[in-house]
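In the block that follows, a single chain appears as structure tokens, in the form predicted on its own.
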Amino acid sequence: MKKKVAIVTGASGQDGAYLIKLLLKKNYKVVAALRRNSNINTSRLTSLGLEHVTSNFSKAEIELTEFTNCANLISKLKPSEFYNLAAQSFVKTSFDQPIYTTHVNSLGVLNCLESIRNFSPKTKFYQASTSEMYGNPINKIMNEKTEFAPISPYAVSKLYSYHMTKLYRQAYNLFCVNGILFNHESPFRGQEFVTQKIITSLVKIKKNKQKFLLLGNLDSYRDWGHAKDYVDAMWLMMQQKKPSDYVISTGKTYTIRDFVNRSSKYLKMNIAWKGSGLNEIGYDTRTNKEIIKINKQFYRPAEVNYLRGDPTKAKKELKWRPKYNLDSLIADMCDAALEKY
């Protein structure tokens, strides 16, 4: 039986790295698509023995932006499934860089769906989307039925791209889906995102090797996952007989300030807080020292205060279940960081 073929774009990043992996150990044949300047940063991948090509592996340049390139290699490859996880993913970074965010997250998907349509169209697409393009909705738990209200440039790319995802499906009959994940992390993450940052900063801090945290609103709420539970859903998305777009999360959700707090015991770390807004701090009760402080420079234009998911779809048509907590996520999260540091 011929090997499906699967290419991965944003393949050098976190989910990329968890979704390559498995591809392999389900037996596809996967071409890792990065841009050039991605090229020097493979330490995911290569943590996961994925730095060689081998008769199943191998790694192709890709410019989203380009359609002429984008055309030539799904073309050339007409893959089995082609999974886009390329973005500018850093909302903060959406509003200093909009112009840019949005070549990158829409323009490029269109280039992606066209050449699709155009030289592949047997070819399922996976579109990542994300929870942020539910904005602060009146629904406190959001579904696949949950209006959008982007409040980011990030957010607004995006939600271009899951309604051209839609639009492809529904006016070329084309199999693509958009599977709208909420925040998922791992020690894959990287360090400007601010579950990484809270970690590795109190292990630092916990081997004298920093003194301060800084955060911003210590008070917004994530439904935080686990970045190889995620993967595992996109990859069942492309199986089913019928496309389809599912809410991927976990159904539960805490603050930052929450986070902090559990990554802290984890680590065996004692923190206490005093002080409201800009004035708050965290201090460590064992040695009286401040070592979390707020800083207005973290706080975004326009904050997403509330983000719960509602999985029903996934866990009933998908079959997918979660397999860990956020404690479970914070102890792989702290494990690898203590390695590390």
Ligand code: G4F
Given for the second form:
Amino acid sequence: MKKKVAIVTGASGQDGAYLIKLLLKKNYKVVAALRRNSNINTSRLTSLGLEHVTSNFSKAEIELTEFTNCANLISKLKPSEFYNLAAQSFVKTSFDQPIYTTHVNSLGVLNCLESIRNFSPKTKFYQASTSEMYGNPINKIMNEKTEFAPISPYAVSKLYSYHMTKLYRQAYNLFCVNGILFNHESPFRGQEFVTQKIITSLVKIKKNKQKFLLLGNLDSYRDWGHAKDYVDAMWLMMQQKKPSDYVISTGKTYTIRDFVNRSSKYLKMNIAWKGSGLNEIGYDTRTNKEIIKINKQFYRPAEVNYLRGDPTKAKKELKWRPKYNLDSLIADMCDAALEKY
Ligand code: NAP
Ligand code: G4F
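Same protein, the form predicted in complex with the named molecule this time rather than the form predicted on its own?
So here's everything in the complex, that chain up top.
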């Protein structure tokens, strides 16, 4: 039987690496689509043993903002499945770079959709949508029917693409799905995101390689899962008879402060808090040393205060079954950081 071909954009990122590994395990021919860079970051792929081109694994260049680039790749390969994971994915940066963020996250997605519509209408399309699109709704648990009210340039740019993906499904009868994924982390998480920043810093502090961990808002809530579980859900969405949109989340939510406390407990560090607001500090109860400080620069102009997703539809229709909870996610990330530093 002829192997399915999948293109994965954002292949150098966290989800890209795990998804490619999964697709290869499922016997696909996978094309890792990477953008040109002075120093292409393939460290995640390499650490999964994906360094060299094989009969099933190859690399291609894609710059999402360049229509001809997207169109040429899609018309040449006519893949069975196209997973669009590429994005300017850091919310804080989107406040400083709203135009660039919109070019990549909105028009870049339209470039892919137009390429599929014109040159390969049988290609199934996955769009990496996000829980950020909800903003701060009244509902305390969000599902596929919850209204979106984005409050960052990142979220607005992603909402545009969410709607375009839906539109191409409805207007042109293409197989297009949105995965509305809540925060998901792993040892591959970028250093700028709060979970990786906390764990890397605590490990370095424990090993006397760093003095302080500087954080912003400790009181926002996030629904954190493991990226390995979440790429399973992406694939499942693309195997359904009918395309639809799905929330992928754990259904549980914790504050940033909870995440610090649980990570420090796993690392056998005892942290207690005192003070409030910008003057709050976290200190080591054994040495009395101050190790966590709050810094204004890590606050955002507008904050999503509370995220908690309801994954009922995905569990029922996709039979999606995540394997990790918050503590096993933290253990996985801490073990990787302890080995690295
Ligand atoms: P990530 O680690 O930041 O990876 C983003 C990827 O996009 C990188 O490979 C990056 O390439 C690539 N990229 C950026 N701009 C590009 C452009 N103009 N052309 C081509 N490629 C470009 O993100 P992630 O955590 O894996 O997330 C994957 C996707 O899911 C993103 O779209 C993100 O917005 C979305 N999402 C993530 C989460 C989460 O919690 N992780 C939740 C919901 C949705 P370089 O390496 O060259 O920079
Ligand atoms: O880890 P974060 O930067 O992730 P955020 O903003 O929730 O976005 C991530 O999840 C989205 C899904 O909901 C994705 F769409 C998006 O691409 C990305 O993967 O921040 C989490 C929370 C925020 O409330 C932030 O204000 O942590 C708070 N925070 C507190 N101190 C901090 C810090 N965030 C960062 N990055 N750095 C800090 O020092």
